[in-house]
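Shown next as structure tokens: one chain only, the form predicted alone.
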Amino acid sequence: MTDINLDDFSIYRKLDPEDMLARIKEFPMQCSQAWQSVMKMVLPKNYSNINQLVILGMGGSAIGGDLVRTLVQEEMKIPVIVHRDYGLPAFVDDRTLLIASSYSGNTEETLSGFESALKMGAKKLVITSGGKLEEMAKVNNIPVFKIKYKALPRAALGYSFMPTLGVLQKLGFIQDKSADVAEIIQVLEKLSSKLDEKSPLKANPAKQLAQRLFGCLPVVYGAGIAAEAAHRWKTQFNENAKSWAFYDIFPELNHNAATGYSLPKDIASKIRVVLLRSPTFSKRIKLRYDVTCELLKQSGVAYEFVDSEGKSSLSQIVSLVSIGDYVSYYLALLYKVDPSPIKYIDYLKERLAKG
């Protein structure tokens, strides 16, 4: 049991010296300017004489590429890639757009994968706050969305986001999507009032879950366009709190993971599955959900469910990406931790380079 008070507004101050909380509550904010500056980008017109779209980013960077996936699959003709690692697919080519991700632009699996797709005639874009992959689409006369925003690389997912759907429909490989952004903003301010610091426990979704989750191992589940908000959740519990987190997506889960929900019996009472919704789901999809959670309980899980807010899919998506961001941030303040630092990260990233 933790004896911390989410309704003392000194901890805040104490536990977040970096305030990770301003970035999360400016997400709004950076969805806006991010959608405004992608919209005044000139793109080379044959941008859209293309006929596969791969991104290239990790972690925080690339998280924007997997919502962006997820959010245009059904309306989009061409397929979407994520590619998390180096190099490049054998497929890439030159009706390939391929957007480099990157917010130091110096993380190195993109970079070698971008340093690749320099030799070949695929056609390119960078989104970045600058470093070396900057100075490289400089020296090459490539595109640049360049972010003007000082936050670590989860902290500024309206950046990585929103100009990838931009370019998307400045392209004309989807809708005009600005009405679902002006919403989103509408939708994710009222969110942030009912979820930010000022809110009381007793009020706060989002305090409450935390508390709910303090000791336990989170397992976050989703289905169509909540299964990459799912992914964040995942990497935001492991980033933010610094702790054990896992993720899994329907109607995949009903294939392997339900079988093992009951042993070790020790495991399985520690565990608290968090189940995403949306109304866009399916009936089967529904009905998975309801077996899967008669499942939970005759083997002794809890669970809970979070549902999306907001008309549109990009609402959806990016309400149950917010609820998840204030969830984790107030469980690393329960956990006593500064939620900006990420020291085993970097550590790995000191050891690669001196490798």
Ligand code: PA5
The other form holds:
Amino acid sequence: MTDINLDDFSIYRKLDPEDMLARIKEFPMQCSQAWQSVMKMVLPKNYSNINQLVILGMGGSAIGGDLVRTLVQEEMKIPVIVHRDYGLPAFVDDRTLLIASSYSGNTEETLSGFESALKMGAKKLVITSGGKLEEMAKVNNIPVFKIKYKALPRAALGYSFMPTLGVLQKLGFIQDKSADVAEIIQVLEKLSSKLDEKSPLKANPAKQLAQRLFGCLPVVYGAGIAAEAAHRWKTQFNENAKSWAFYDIFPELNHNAATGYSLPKDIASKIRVVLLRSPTFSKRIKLRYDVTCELLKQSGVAYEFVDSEGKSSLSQIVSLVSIGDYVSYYLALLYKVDPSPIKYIDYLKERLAKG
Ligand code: PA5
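Form predicted alone done; form predicted in complex with this ligand now:
Let us now look at the entire complex, which starts with that chain.
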């Protein structure tokens, strides 16, 4: 049990001095501002002459690429690949559009891939707030989507997700998304009023879910357009709530995960599976959700559903992301941890910089 009362406003000032809550509430504004900026961006004409999109990034700067990938996969005729590693895949060539996404502009894996790309004919674009990445792009006359919003990388998601989507629209690879963008602002603002700190526990599903997850190991399941939202939930539980968390994706998880539901025996009661749902799911995926829940129930594993909001696929993805951001935030407070600092990531980066 926790003694934290999520309806007591004094805990927000005490446990969240850097105001992560404000960043979460600003997500609709981020999306809207980033969309307007990318629409004004001028891209070289030959950038539409490509046969694949490769996005370089890590952590909070990579997930926007994956969310775009899931969103456009049924519409886009060329592949979208998110590369989270050093260097470049061997298939990158001069008909590749390479987007290097790093909030800080100093992430070594992303810089390593970008440096390799500078020696090649691939079309390049950078999304960053500065750092070495911006310097290298400027020296090489590479277009930069400059993030001016001050936040931790994961809390500036609107500024990596929307520009990538906007670039694809500007290059003619996807249909006009302006109406969907207008819808997400409405959907996200409505969600915020239901999920923010002013909405009391008894009426606030995010506070309630965080309470049920307190003391549990969250495992988040997704499918189709909700797959990478599940990934985002996992990373937000890690980084905001400083909690272990895992995610898995349908239908693949039905080919392995279910066989491990019962052991070790004392773990089942500690796990809580959150299944993210979207009305876009096919009948077969819906059936898989049902059968999986039967198996979870038989194994004594608690589970529950979280449904997306809005009509468009875009709204459904970002609404799931936003709900997860709130839940991970409240879980941090329940654990009495400051949601902002990520001292283990900072420690790793410092140690790696020393060699
Ligand atoms: O959320 C975070 O802060 C991390 O996951 C970072 O995004 C990650 O370490 C990469 O850094 P950057 O986003 O600055 O490239």
